[in-house]
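Presented as structure tokens, the chain that follows is alone, the form predicted on its own.
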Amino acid sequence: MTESPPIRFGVIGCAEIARKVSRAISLSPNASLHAVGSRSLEKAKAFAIANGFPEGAKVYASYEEVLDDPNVDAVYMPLPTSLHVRWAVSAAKKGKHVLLEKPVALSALEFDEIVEACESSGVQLMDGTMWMHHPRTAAIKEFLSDTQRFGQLKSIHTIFTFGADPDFLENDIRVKPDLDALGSLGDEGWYCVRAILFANNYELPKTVLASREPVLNKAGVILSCGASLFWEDGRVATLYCSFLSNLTMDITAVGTKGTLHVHDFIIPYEEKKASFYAASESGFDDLVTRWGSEPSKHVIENDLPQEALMVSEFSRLVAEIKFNKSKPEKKWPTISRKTQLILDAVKASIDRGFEPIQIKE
């Protein structure tokens, strides 16, 4: 069986995260950098040179030109969230598969427009949640699914924070209401919500309640907030995200028989290996002076960084569609939509004076 040619990517926009994903496309065995587009030709040229685009790569002074390039199979879109609907829908209508940065939209209603366009055109849609593709994530799922070692999930607590500098807090697109109106909730809370859904097998909670006194900037964009999520059977989850606290990326998931701890779930401490801690049937010694059995550390090694694994999986799905007439994989947009629904509920709870919000699919 002959190997399919690599999937040719066009990068739309030169945001900071696009540097990382351009490198990931270069590292991925089934993808290649074909084009980059910016609103300025100089910026696109400088980006292509700085990020190792091959000599023959196309450099465009507009996003439209990337979408009009017949040799572009897929686009990576690191644009401000407010521009996602316009450009993702346009890409889908031109038959381009879409790797879309998170948060995928400003609301689930907006995201539905993107999904509809992708489904109508038969193109693959995936969001850029990189940690989902790390082999550690599969190992964590194995532990959480083990009824003997972990039991039934009872609670999960997630945190993603980093201490932004004054320039970020003043000028970054993530603090501008017209560009990324969800602020910290969209940028960091997305990952916390995804981890919560992942541990709950993507079963949506019944109720979402935002924590009181979130920190907003003078334009009303969230800089720091928290929320609690509740399921009918008593399961509970919390999330906390902030641009104002030290870098932290934690998951603690507690089951009837075990506990999971992850301390770097979004970006591992090291690129080629990652770990988590698993505890089962924990207890004290006879004198209650120490733990009888300490959590065990599990280390998972990987050849490619998680962002390259994401690109490889996305490219594999695109190749299946392009060369084998397969249908797009619906799992990814379904997970994206559920993540967005919970973000919407947290925002609605804040806007309505911290009312509980009932989740409806």
The other form holds:
There are 2 protein chains.
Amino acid sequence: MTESPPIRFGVIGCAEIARKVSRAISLSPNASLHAVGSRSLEKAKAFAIANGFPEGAKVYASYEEVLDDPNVDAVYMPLPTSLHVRWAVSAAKKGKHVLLEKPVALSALEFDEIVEACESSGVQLMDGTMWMHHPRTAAIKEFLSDTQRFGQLKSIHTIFTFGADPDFLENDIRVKPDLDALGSLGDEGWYCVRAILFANNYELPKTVLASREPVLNKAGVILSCGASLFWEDGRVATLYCSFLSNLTMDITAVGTKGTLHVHDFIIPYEEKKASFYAASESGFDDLVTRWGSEPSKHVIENDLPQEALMVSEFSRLVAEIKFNKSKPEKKWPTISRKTQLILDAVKASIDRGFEPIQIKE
Amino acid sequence: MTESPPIRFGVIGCAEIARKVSRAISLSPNASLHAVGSRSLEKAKAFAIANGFPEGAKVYASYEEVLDDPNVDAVYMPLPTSLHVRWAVSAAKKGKHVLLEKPVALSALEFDEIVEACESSGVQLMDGTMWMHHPRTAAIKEFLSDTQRFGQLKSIHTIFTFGADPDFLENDIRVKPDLDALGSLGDEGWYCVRAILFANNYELPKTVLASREPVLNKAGVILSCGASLFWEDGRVATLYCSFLSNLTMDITAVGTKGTLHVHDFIIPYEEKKASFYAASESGFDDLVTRWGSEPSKHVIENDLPQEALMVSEFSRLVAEIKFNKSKPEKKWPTISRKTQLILDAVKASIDRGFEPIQIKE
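Okay, that was the form predicted on its own. Show me the form predicted together with a further copy of the same chain next.
Expanding to the full complex; the earlier chain stays at the top.
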């Protein structure tokens, strides 16, 4: 990494998740907290004080002012999904790099507007899928890519659920049709879809089919749903997401020669290390009364929490553009778009009475 | 347990699995190996010698002779599924209690013939689902039934796969349409369906839908498939079974307040103990950077291997009938039938181009 000055962040909106990411910006050696904007100046001030913004940090009573601050290099955008197009496009047009919370948009079509604006302005776009940046994720990838230990992927099963409290189910933006209209699918299903695509080297499935009996609230927002994804060669994937069940974060991937289990893939049990279980060529003793060997536990340590690693990687790309005239890294918006495309298909399948949806890139 | 003499078993057929169950009969304090029958006397003799049959054990060159032996109380029947109706009905008619390998039949309709014959003769019928008899299973049940620790079941996801070798895929009875015509669904899916029903207190789902893209061999036998089950109140279940993937045996059950993980539910990693993972009211620290607590590991020890516990329980019921004039326990054939009914529905859904199948008891 070059010894360039840190990338200066403006935080747009004071959502809960912004606390965690502000800390991550502080922890990240190549990033700094420069400004925060809220529709309320009081709220912005209180947020800056509570979240370790430095003395000279700017506090604004609007999102516009953050975008107009010439010293802001990049914005972190934890706004409700329905506001993403407007504010991400504005940010890009003003030359700000964009770290965008997930789901990135309400549809892939909408997301394309953001991508276009970022490409036109030559700014980096990355979504806030933190677990992608944990070193465990790279270790898992290594296992899944190992033709000897894992073989070919045959099926992957993912779950992300948590038990929302009554206040959440009544008032959170994630149950409001005008804010995060994709509900549990957008908030939780996003991670499941990403894990599925990650394990499939981002090869899109041929067909997506939503499960019957999703749970919707009165406003029609998804509180719980599932889906199956199918590839032409017989690979299958399932996802299940819900606001109505105990916290669960599972990846189970089964290959011809190996099996992967991860139980905390989105947020590891601990901040400074994370594990996964890998089994290879599992079998039984002669009488089939016990296994020949148990899956092995792999522990990966990380010096910085995964959200700080995300900020660091984003800032590294931004610094490359700012100081070394590099082009933005297209990998990140590309996988954001594929993830969104599958969410769109699950939603469409539900809306059309559980019809299978063919995926076209 | 009364101090009655052991129940004398006749083993019909010398399948691989019969080795394990013969050992289980030897290990079981209330059971004894009395006879074995095969179409080949040589094979029966070799089997008896290799599998610890006592000196005076009978060796027969036909299944009929086992059924005609007045000293045989019960038969263990590891025959190909297509032969179950014929031989289980014959055994029942001759007053023999029947321990029947799974899948119990090629359809619920066929199984009903076996049930009827056993009921008419007043003999006990039980299927060979060994894990039902492991004390871990009772401990899991306790967790799933705990309204404080687990709450209400919302979803359950099950996997049973193993990597069959080329010889198996060419020659095993489980890939032959005239022997075990249900293939992977009958052999592996059976356990997944049983686990799903077990967790749902044997309440049948409303709808069963097979997953797209099952893998069939040239003869049309299922090598790999999946399905989803739906209850009216929004509960869902998934199963995935395959002869084409690494050995995996998973139950993941998610309730409103708790989560269960079992990775070796059918055959535990070790013979004399088995574990499961339970999480309750899982949550995060304030900044959502790590979990408040990790799932806890529960280890259950068993004095006898689960297959011997199965034989013991079956023999206890038989002894109750034989010595105490009890009636056969209907619980076992009832859950066998329900399991078979769901297999039938998965098969029907595949055959009808992935139509949802309504379940009628």
